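Read the single chain below, which is given as structure tokens and is the form predicted alone.
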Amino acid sequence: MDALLDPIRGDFGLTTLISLTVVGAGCGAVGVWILQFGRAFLAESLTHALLPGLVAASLFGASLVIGALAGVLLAYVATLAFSRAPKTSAAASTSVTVTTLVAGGALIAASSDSGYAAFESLLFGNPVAATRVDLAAGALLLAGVTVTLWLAHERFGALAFDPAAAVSLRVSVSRVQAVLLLVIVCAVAAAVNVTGSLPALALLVGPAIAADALCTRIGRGVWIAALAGAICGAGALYLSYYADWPAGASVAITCTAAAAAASCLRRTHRSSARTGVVAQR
């Protein structure tokens, strides 16, 4: 029993404990959606992107969550900006946005004495600070996700599986696309806001490798990421505890190792599927 609750004593321990699981959670179930509408590229430049606001919101002593809402906003203005330009690819847009953003947190980081231990916490996360203001902020807009992923599953699975059938049952892609961008980004700030802007698109992607890897139903994939990602969350501490390692990357490497293990279960499964086949013949 001390193995297990040492970690959560103090006056950290069970908010980060929970701060962790709620928001891995929740970065699970949105990351079956990411890799099934194949966002990754974009997820991965918004958790660099808002580091700007993230610095400024450091800076001024405002939530974490409200920089990192200002910060992605601030980044999709931007890339739609930058593609108006002449023969210009989405692609090209977001890489220079995200390059463009990056170099404007480390100036805004640069402007004061303690920007740039601000900055470096930002970029690898410390969920041990995380504060009941930044849990409740949290908590709050994962709330929101998964009312949203709830009432807009069947919308996604349409225009994820089958975009030709969708525009026939009247499912307007731009709309979905939206409440897509909408739901990633609110994502991205809760991830960034507890584990850094660089580990975070591990909490967004591992998980749901690992139930691509377990499940081949949609819906069901979602619970199982859900429960990958709070169990990576909450493992991540217990890591991050008694290796002495930093929270952030123990979220990446929990994540990861999620994802790898998953993928040579399946394996495995589908080595002795066959071998079983050939036994029969």
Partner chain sequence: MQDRLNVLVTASDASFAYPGATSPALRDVSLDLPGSELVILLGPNGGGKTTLFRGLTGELAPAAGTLKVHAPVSYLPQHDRSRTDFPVSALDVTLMGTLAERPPWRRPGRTERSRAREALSRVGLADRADTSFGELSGGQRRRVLLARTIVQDSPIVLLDEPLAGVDPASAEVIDAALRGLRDDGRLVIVASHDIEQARRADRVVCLNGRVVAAGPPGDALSPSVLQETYAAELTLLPAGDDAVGVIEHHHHH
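Only a predicted model underlies this, so the values are computations on that prediction, with no experimental measurement involved. Residue numbers count along the first chain shown, from 1. We call the rigid core the largest set of C-alpha positions that still match within 1.5 Å between the two forms. First, how it differs from the form predicted in complex with its partner chain.
- A movement of the C-alpha atom of Q36 falling short of 2 angstroms is seen between these two forms when the two forms are aligned on their rigid core.
- Residue displacement note: G229 has its CA displaced by under 2 Å between these two forms (rigid core superposed).
- With a cut-off of 2 Å and the rigid core superposed, G26 has a Cα displacement that falls short of the cut-off between these two forms.
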Contents of the next structure:
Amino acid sequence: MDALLDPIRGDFGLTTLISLTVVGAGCGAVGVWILQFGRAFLAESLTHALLPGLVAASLFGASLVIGALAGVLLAYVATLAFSRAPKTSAAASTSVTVTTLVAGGALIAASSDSGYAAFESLLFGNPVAATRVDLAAGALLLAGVTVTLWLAHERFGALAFDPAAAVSLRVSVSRVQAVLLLVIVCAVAAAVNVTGSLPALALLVGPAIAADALCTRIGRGVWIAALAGAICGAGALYLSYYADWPAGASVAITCTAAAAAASCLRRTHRSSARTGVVAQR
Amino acid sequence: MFVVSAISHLGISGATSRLPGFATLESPAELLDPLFARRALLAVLLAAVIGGALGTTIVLRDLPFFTHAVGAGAYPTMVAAAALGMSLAIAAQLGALVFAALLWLLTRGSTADARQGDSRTGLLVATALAAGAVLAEVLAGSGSGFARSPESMLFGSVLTVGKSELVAAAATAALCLPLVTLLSGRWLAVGFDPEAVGAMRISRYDGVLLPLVAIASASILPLTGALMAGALMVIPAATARMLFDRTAMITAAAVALAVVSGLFGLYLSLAFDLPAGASIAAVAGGLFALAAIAVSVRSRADRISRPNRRDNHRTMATASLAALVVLPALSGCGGSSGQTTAATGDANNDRVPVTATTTHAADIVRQIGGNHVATTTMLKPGADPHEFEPKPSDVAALADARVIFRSGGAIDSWLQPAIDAAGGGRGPIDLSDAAVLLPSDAAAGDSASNGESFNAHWFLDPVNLEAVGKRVRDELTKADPATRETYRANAARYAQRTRAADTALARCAKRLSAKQRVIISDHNEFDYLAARYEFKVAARLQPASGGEPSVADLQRAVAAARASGAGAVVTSAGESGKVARAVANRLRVPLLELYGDSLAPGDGGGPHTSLDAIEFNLDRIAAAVSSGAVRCKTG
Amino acid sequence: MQDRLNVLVTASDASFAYPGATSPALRDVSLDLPGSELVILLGPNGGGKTTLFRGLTGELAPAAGTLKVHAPVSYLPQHDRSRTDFPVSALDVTLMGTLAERPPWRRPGRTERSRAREALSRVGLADRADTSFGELSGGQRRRVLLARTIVQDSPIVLLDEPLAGVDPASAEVIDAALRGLRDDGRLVIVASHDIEQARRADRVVCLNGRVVAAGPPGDALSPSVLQETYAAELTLLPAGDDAVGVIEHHHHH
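Given the form predicted alone above, produce the structure of the same protein in the form predicted in complex with its partner chain.
So here's everything in the complex, that chain up top.
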């Protein structure tokens, strides 16, 4: 019991546990749709795409939070615009978006006379050091994301399953995609602010891959992924505490472990199931 | 627009006028006079050919994420190689191959389609970054601050390309071109099935594809920087994909577009003193946007009579015409305004051109050289040295400098490639040689070490400033014997001032009790200050390796700080991360944003000389730990 | 004409053109289609079948003339891009048909579920409701998608080549289900290449850029009409895919 409680009793233990669990659950749920729509590259890129907003804010002496908001907004609009380019896959348009945005940020920075310092340390959180404001804002944003996910669940499913039938089912493809992008942008912004970019990426893909391997129904998958995300996040606290590894890296490792374990479980389960099907036929 | 804003700031850097193109740009060819510019041209061409040739496959097989991720994927291997003393260039290739092999294993055999490949790449990137961080933590004992960030290990700039990197890129091009010619048809056969676009379905020939993209990416990244992976390997091909339907045409157009983006971006960079990677990426992105608009407009018109080949050519012609008209027009506007700033540098003509890497080094040089030297500072105030990307003027300043002063250690270890690129035969003068050094992870000890892992913030100790000032005097005298008397007098005056300041500060610090002289430090930048004035650093929040603290690390640090009653958390201005803030809040002590790596920028408040910085820092600390009772301003 | 109230689709001299095109893709369509009918649209690829469907779903407004659709439409597209790796059961897929009826915060209730099960039983898959979509055979998957269309419960049902590439057993079930829909009083419009299937319809509309003929199969399916429908390059094969080869040479001006 003490082994379980020791890390929490110490300084920052409880903060770390709460921030990782909350972000883990939120990101896990969003991750299912990131997996189904193939948007992991986008999620990874969004953390860099904030750069122009941040640089411009520091150049004009505005607060970094405003810069980050502007950056998020710009990233959202740019992604939406570039994704409309004809004959361009989602990955290619993401590549164009992030490269252009980061280049824009670097060019703005080059034209200012004071350097831009390590924005990441200013804006990007660290799971061990989330402030109450960060946590509250993150939790609020993720709650909004969760509600949106719940409302959009069936439409996301219909579009991911069969995009060609969307019109007939009266599902607006462009609206659903805009909502999907909004959800991803909000989740990434919340997660990055509370835990930093590496744990955010890991929590967005790892639990979802695990849930995908374990579940044959999307509805259950979202719950399982949220649960797996929370567990991966909480587990990372213990890994960081006992192995003495950085908290962010520990999150990535627990997420990878969860995905790997679930995939192995599925493989063994599947090979037995497959022989069953053959016998049935 | 960025050109205009860049131009408006052009006068700030003292070295801009020395670039050939700025004052009287007769023809673009003049921009290529410096050696580094010619090397950059060659590097851009090689990278463009590799990127353009492979880009078609990358885009049609949905590998952009993989291409972007190779840099991060190679991180753990590079950390290990750095610890083992292996060549980083070889380690990068090796790491890229390992990353490709892992991804292949993860996506092979399963019914994995693009969606799965995408998220698995994401997971692999996260894992690689984590493994690198953990490895850096584990290997931290072996010294050297290499583990700061994955980017700084692999990414370079086209402006600081060395001969060996060019040779490696040429070899990669020689490997890529025949393989692309032979195999791209087979790679794309899978990709063109609309159901399978992006499918990582592995055919026999695909075994070559991922490793080849990995190698190409790993040899382009150190050549041209992080941005270029997308700028040359993805965007041109994505643009070409919109314009053409046949793979041969897409490939040819991708190479052409990559070369055009590369050349035009490099031209903008040289002519307007912009970071090369960002300029090239901006041009590539602009071409993509133009083509997207052109194709959308046309296809809206053509939707019924499915555009036949002639229509496609017309589209292409429209787009490229638009690009050819708009881009030079853009550069034309910039060019004319560029000349207005030409005169700024001329006043410096009879001064000794000197380049210093950091604001502190530049300050000491100015103290000794006075107005007999024209000092160019490479790192802007407040800039993170680990994210430095040189501009052409930086490299040009290095080439023109009669003396190059570096601060030494981890702060400016990125300098060597830039000096090599500048083509100057002079080695930099390492100012840390003249200082008494502390080891990088000494809490408050006084044992000096001359190994790789010394604490590079020697300039926050007045005694070191005096010693280093004498060294600067000697070097300036060597470079400019005629002014030797002035340098000698300035150095003597500087020595006097540093000694006086040291005495005053020591007296001030003595007014604090031993109990009060306990602080917590975010990094190790204030170790020299603490050692000189007998402060105890109760805890350091970031490990010496430069990585992140573990939960246990942090709890130990906070416990130690609490036990010793530390009165303040000190960190560098602009770098106060959330960890430092959280610890300060937790312990209910003030968080002090002091000047560590860098002096204060421009006209604002804050110290502009190293001595002022020391005084400022000590004054703030004294005030904080004594609740305002003790101030150390000498005025 | 006595049951004019029951007419669900009225077209008079309707022409359809895609934006920017010089000539219409389909012109001079005049049709009155009542409920309780199984209508087959027969014609080559590019003949205007999908264009007419787009007009009926409201995606494409007529460039000239009028097209009036008096009831909601559901549409099963030809190219089935449904994913076999998406984690849903046959019942889940069928329930997607009820999506438009419910506000986003209402999950399918008991009535929706029983309707979905009933639709599945109409396509002979009542016992596979809880099977994963990906584990079904190709024909069964097409039947589930038809069930999804059935559950939409629209008076007008459009199906683009529902039998292409489907095993004979499934084709039979689908055919029966379509007749069942017709018997419910719906207007069922099926795009097809299959002349044999057309012979069993209530009405055939032959399209080749315009309406070549329309009426009961006995009247409409004369050799001359077929000749005109499939243009000069007639290689009249019942199998649809060969007609595609014919149409390759057919250019718009």
